[in-house]
Amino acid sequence: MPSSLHTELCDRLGCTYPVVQTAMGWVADTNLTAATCNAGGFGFYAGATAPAGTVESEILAIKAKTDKPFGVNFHMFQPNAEEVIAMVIKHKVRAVSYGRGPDAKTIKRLKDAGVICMPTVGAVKHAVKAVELGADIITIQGGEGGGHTGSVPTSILLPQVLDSVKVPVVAAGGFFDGRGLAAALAFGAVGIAMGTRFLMTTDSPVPRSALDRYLATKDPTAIKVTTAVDGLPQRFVENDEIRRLEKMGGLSKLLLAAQSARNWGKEAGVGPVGMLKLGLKMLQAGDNSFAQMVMAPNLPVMVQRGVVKGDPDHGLLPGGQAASMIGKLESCEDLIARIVSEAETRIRAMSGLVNEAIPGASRVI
C-alpha cells in the first residue's frame, strides 16, 4: 500500500520516503546506495573515498542498478575533489554532501547545476554557515553518531538547528527505527538519516566478521568517542586497537601516522609532494590543526582494515550508538519498509491523544 508518511524532503529528493542512507566511506558503495533508493530511500555514495578516475564508471553503476534519485559525498580536501564535481555535474546527480569545505563558489556551480547541496554539520553555527553559502538542505549529526561526531545529543542539536535556519532540516545521530522517524519529524525535521542501520544490512558490503562484532555489542557506552585516531573525536566501538591508540605516546603516534601516510599514500597513488598538498587543503578546509593534519592517514588506513578487510581487533569499526540496539541484518527493503510502518503507527497514536484532548480535531495521517 502507498505510504501517506511524505515530507518536502520527499519532494526535493525524489525519493517515496523521508530515509537517507549517509556516505560511510568505504561502505557506502554501488551496491547499498542503489539498494536503499530501489528500496524508497535516498542513498549517497560515497565518494570522498573513491579512487582517482573511478567516480564516473561508479556513477554510471549505481545507474545501472536503480533508476532512481542519489547523492554523492565528498570532502574538498580530497585529492580527485574537482574529478567527484565534475562527475556529479555531468550525470545530473540529485544531490552532494559534504562538511565544510566548499566554498560558495563551488555551492554556487552545483545549484546552478541543479544539485542540491545538503551538507551535514555538528554545530548550530556551522548549519548557519552553511546556509549563508547556499545549502538548500541541512543534515544534522548529534553525538551520538558514528565516525567524526561533536558533543551535543541530537535532541539538542535538532531544535537549536531548526530554530536558527529556514531551510529544511534532517536529523541524524541515533537512529535506527520508526520510533525515531516519528520523533524526528515531531520535532520539526523532514526526514532521517542513518548510517550505522544501513552498514548493518545484508547490503552491507562490510564483512560479516565485523558485522558480527556490531551486532555482539550491546552497551551503547562500549561504543565510544576517542580523539586518539585522527585528533579529532570520532565514535568507534571500542576493541583492543582503540586502547592500544589511546596508551600511545607522542613519538608513538607520530611514527605510526608516518606509516599510515606511506601505506595509503601508497594504495591512493599520492607521493611526498601530493600528500604535503593535501594537508594543506585540509587546514585551508576547516578547524584541523597541524597535529591532527599528520595524524589524518591513521584513519583510512585503520578504517579500511576494520570495514574492508574485516579485522574487528585490529582495524577500526566506526559506528553511532544505535548500533547497540540493533539485533539483526535486514535488506535495504525490509528495514525502510519496517521503519516507515513503524513511524506511522507512532504518529497515528499521537494524532490520537489529540483527538482525546480536543474533540472534533483531524488526524496528521
Ligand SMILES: Cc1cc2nc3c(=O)[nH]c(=O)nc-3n(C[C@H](O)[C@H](O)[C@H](O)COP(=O)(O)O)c2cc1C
Contents of the next structure:
Amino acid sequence: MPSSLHTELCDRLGCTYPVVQTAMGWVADTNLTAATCNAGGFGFYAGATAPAGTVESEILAIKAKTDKPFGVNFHMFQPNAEEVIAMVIKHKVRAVSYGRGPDAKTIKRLKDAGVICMPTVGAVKHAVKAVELGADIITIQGGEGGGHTGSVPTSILLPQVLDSVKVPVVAAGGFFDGRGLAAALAFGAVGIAMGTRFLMTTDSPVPRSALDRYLATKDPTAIKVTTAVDGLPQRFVENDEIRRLEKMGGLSKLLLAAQSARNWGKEAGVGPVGMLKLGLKMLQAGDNSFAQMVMAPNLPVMVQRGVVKGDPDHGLLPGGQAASMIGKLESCEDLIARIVSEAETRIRAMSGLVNEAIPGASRVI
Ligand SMILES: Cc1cc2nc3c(=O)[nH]c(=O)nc-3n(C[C@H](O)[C@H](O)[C@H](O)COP(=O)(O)O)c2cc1C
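Could I have the structure of this protein in the form predicted together with this ligand, to go alongside the form predicted on its own above?
Below: every chain and molecule of the assembly, starting with the one above.
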C-alpha cells in the first residue's frame, strides 16, 4: 500500500518513505544500506571509506541484498574518488551524496549518466553554491548532527536553505522519530535524513561495546563539537580520548598526526608520495588549512578504533546529539515503520488543529 507520506523525494529516489539513511564512514556498510532500502527508506553506502579496489564488489553486494535503489557517498579527497565515480556510473547507482567536493564537470558527468546528485551542506552559502554546480536535491545538516558539522542548528538552516534554493531539500541533523519527520515536512522539506539513529540499529555493524556507550549517553551536551581530531569541527560522544586530544600541546599533536599518517597509509595502501599529493589536493581546494591537512589522518585511525573495533574509551565515537534521545536499538524495518506511523499521527493532529481554529477551513496538509 503506498504510504500517505509519499513526497517528491520518494519519486526521485524510488523509495517508499521520505526517510534517508545517510552515509557514515565504516558504519553505513552493505548490510545497513540494504536493510534501510528493504524497509522502504533510502540508504547511502559509505563509499568515502571504501578501500581502493573494493567499490565494485561492495555495490554488487548491496544489489545482492536488495532490489531497491540505493546511493553511494564519496568525497573528492579520497585516494580512490575516480574509482567510486566510475563504479557508480557503471552500475547505475541511483544517487550520490558528497560534502565538499566534485566540480561542475564531475557533477555533469554523474548527471548525464542519470545519477542524482545530493550533497550535504551545513551553511546556506554552500547550498546555493552546490545548486549552482548542479545539485538535484540538497540535504541540509544542522549543527546538532553527527560527524563533521556546522554551527547553524537545523531549525534555522532548514528555512534558510528552503528560502534560498529551488531544488527539493531534505532535513538532517538531530532527527530520530516521527515528530521530527512531521516537523521537517511542515517546514517544507521533502523528507528527513538520519545518521546517528541508523548507527543505533540492530542492522548497524558497530560493535555492542560501542553501541552501549552511545545508548548510555543521555545528556545532549556530552555529545560535543571539537576541532581537536582533524582540525575541522566534528561532533563526538565525549570520552577519555576526546579529553586527551583536547589537552594535547602542538608537538604531541604533530607526533600523533605523523603516527596516524603512517597507520592510515599502510591500511589505505598509500605511500608518502601519494599522501603528499592528497595533501596538496586538499590545500589547492582552498578550504583546508595546513594544520587540517596534517591532522587529517587522525580521523580514520581513531574512529575505526571506536566504531569498528568497538573500543569506546580509546577510540572515537562520532555521533549527533540525537543519540541522547535514543533509548534502544531497533531494526531498520521497525524503526522506519514506527517513524512513519508517528509522523502520520502528528500530521493528522496538526490538521485537526487548523480545522478547529478556523471553522470551515480546508486541511492544510
Ligand atoms: C559515525 C558517523 C560517520 C559519518 N561519516 C560520514 C561520511 O563518511 N560522509 C558524510 O558525508 N557524512 C558522514 N557523517 C554525517 C552523516 O552522514 C549525517 O549527515 C549526520 O549523521 C546527520 O545527523 P544525525 O547524526 O543527527 O542524524 C557521519 C556521521 C556519523 C555519526
